[in-house]
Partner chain sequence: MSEDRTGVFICHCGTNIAGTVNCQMITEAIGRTDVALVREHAYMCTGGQAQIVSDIQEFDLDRIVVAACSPRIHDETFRSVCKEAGINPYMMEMVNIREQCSWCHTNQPDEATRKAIDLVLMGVENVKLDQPLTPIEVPMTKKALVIGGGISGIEASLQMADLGHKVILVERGPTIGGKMAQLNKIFPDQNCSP
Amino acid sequence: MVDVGRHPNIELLTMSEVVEVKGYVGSFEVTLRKHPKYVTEDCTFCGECLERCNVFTEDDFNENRALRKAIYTPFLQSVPRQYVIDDKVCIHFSEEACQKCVEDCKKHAIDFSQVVEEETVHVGAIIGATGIRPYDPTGLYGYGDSRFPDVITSMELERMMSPEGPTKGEVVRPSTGQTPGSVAFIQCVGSRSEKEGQLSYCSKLCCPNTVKNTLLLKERFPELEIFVFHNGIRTSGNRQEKIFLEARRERVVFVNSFPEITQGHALTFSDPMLDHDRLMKKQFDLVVLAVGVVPTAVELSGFLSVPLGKRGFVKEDNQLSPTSTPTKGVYFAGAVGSPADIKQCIEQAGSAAMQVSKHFHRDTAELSPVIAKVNIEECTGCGKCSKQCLFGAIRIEDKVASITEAVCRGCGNCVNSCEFDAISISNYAEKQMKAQLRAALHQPEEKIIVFACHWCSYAGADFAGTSRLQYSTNARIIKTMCSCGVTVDLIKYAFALGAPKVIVSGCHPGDCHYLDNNMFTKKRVTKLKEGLMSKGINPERLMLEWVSASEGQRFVEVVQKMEQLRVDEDEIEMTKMIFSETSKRKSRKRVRK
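Structure for the listed sequence, which is one chain, in the form predicted alone:
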């Protein structure tokens, strides 16, 4: 951190928060709100003001297990090296108007006239690294209950074991201040649980952190009795497994059981290694809850227009670029994307830095040629496309849709939302797709039209081919950038040309290259299948399937399954007639417009 603070090309803006982000790759406008420190850069960190201040409050850095003064440093290694005044605690901002620190500061570094300021900075790329926060277990296992003062969290134990912590590195029972004779660790507190308010995922850090702490405790107190109650210890990598085995050699007892805390800090549990039905009860002096980690990316997602996964972490663009987001020029590093240890955070930071560095090697950004185009003569400025776009690439200006090319991903979802055919995708225009359909259905007998997305399904079909997997020769593949780009009109057009069967395939839910656009596909296809049924057409003739790039065999199975479906010629002719009339009516409607 010191090296970062001294680097000539790095500007540190502490006590600042992001208010708004506008623009696109190479031209972002970031609005920052700078909160006053009330201490200027003239501060030499002499400490005289700290000695004079007599106002105390709870220290959140030490998990509220210690007190700090109104003038303080956030933590010992904080950069820059200067004090900060907490205006919510300092009595200068009350009626008393204290001036003691001002009077004692020889460098005149105290400035109570500072106010909140806003500043707009222009940057070419952004890296989000807002980290995580510990899960709050209040109410679980008796934590927060005054009956159990010696139940603490893993974060509180970390601060307690630190030489700069509230107990100066001494591990003590909060109730008595004495060294404990026995310690119990309870794993997966708030993690790996489907209960409301808890985390369904593994937080990844808890097990290695607990094993590390047991070894540190054993090093200080060899006779200390330590039990670890777990739901399956998870250690990955050679180093973590090594320290786990070392902890077992040091007589740390690992019990695969979830205990209950009762009066007097006694834990009731069963040991499946001995007798699963037999309940045991053991008294412990100190109980440590290994809490999970909670993402803090909600605000980051709103500012940067980056999507979040189902668990609240930032969603990566694709697995081949784990620090990129679907928004060009925006990257992330560390646990903002998923639970990660220090080593992984450093690796991701290096990866994100390399991603950003490529923008400094050229004066212009290279954009994809597959982007949306607006026909301003047809556009009515209704705004439906703008609401449909998950990337924020479309805005309405002067009652006409306008595309920000640097933001557009060319998925085609906006094409489906436009009722006036005013939007098209370069190289994947509707007339081009229809031309492919006409060629594929020149002799429509037994043909299977397969709309396959570029990133997953088409790659899955390609993998099936390179793997020499055999499937029906009647399949005709039409590539799209995303399954959401397959419009309802295209499917109807295929049926109008005599297609007996149509398959729409895309990425699996949660793996879509364009956020959750494949969920729009599911909604449209489901609605169209209902429409087919209402017209007396077998809805099984239209199939929606998810196929990933590695699932060549699954692609074959999908095609073979559709191949087995038998369709009468009379039904095909009826379908052609129904959808041919529909296309004619729509064409006449557009002419009238």
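After the form predicted alone, can we look at the form predicted together with the partner chain?
Only a single chain is listed, so you will not see partners or other molecules.
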């Protein structure tokens, strides 16, 4: 930590946050908001101000189990070594206009005139590392309930055991201040649960952390009785199983069951390993909830335009590039991407730093040319494409759409919005997909046209092949960058050519590589299916399915389900007629313009 403070290449900005990020790899323009510390860099950390201040508030660094003053430092080794004033509690900002710390500061380092400042910085690459926060278990096992004062979280125990913590390292029952004679740990608090507001995943850190704490407690109090209630202890990897076995040798009791808590911190539980039916009841002096971890990625995702996975962590570009995001020049490290212990955080930080260093090794960055292109002859400057683009890559200049090439990701969402065929994705143009449709449907027979996105569904089909899963030979896959690039026009064109069945497939909701663009696909396909129905066409002939890269089996099921659908020739002929009519009408409209 101190290395950061004194490194000549690092500019450390604490009490600061990112407000907005514009630009692209090589040239990001970042707006930062710097909150006032009210203490200048002249502060020598002498501590006289701290002695004079007598305004107290809850100390969040100690999980609100202690008090701190309005002028403070979270802990003694803080970097930078400088006090700050908490303007939410300091009474200088109230009617009292207290000046005590100012009076006592010999270095005149206190400056109440500081205000919030905004600053714009220019950088070439960004690493997001906002980490995790502990799950708030209020309401579970009576936590936060005055009836159960001796139920604490694992983070509170961590502070209690720290020599700098609220109890100076003494482990005590909060209700009495006495050393406990028995401690119960409850695992998976908030984790691995489908209940509303809880976390569906394994938080991964809680099992080894609890095992660590049982050993530290046993070292100090060999006679302490410790029970760990769990849903399967997960201590994987090189050295973690070792400490688990060590804890068992130290007579820590592991019970594979979740208890109920009743008055007097009595836990009721059954132990299927010992005696299946018998319910046991045991009173504990201290109950520690091993809480899960929650990602802090929502805000980060907002200003960096990077997608989040279903569970709220940053989604990596692909599994083989675990610290990359789909945005070139934006990387992430640590638990913001998945629960990670300290060693893994350090490994990922190294990986992300290497990615950035690779960029800095060159004077320029190279970006894919597979992006949107405007045909200015056809463009009317109506602006619909610009409104459609979630990345802000299209602006209207001189009544024509203009693409900021480095910002465009090439998803193709703009294409559907253009009534004049004036915008297309280079080498994934609509006319190219139509040409492929003509080739695929020169004899339509029983064929199934499958539009598959580059990132998930196409990879899912690859995985089906690699796994040698067998499916109908009628499938003809056409690759798009994103499912949102499959225009309504294109689907109608397939039907006009006599396609009996069409599947549109993309990444699962929340997994799209272009923010939430697959939701546009859903809207379009749903509407088109309604249109089919109103025209007397079986809407099941058009299917929208989400297939991820790992779902080879699902890809096969989707194709086979479509294969089962029977479409008679009359219906195909009728569909052909209906959609050739509409495309003719559309082209006439265009001529009139």
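On a predicted model such as this, the values are computed, not experimentally measured, just so you know. Take the two forms, superpose them, and find the largest set of C-alpha atoms that agree within 1.5 Å; that set is the rigid core. Residue numbers count along the first chain shown, from 1.
Participant: Looking at the motion between these two forms, would you put Ile578 and Lys529 in the same rigid part?
Facilitator: Answer is yes, one rigid part holds both.
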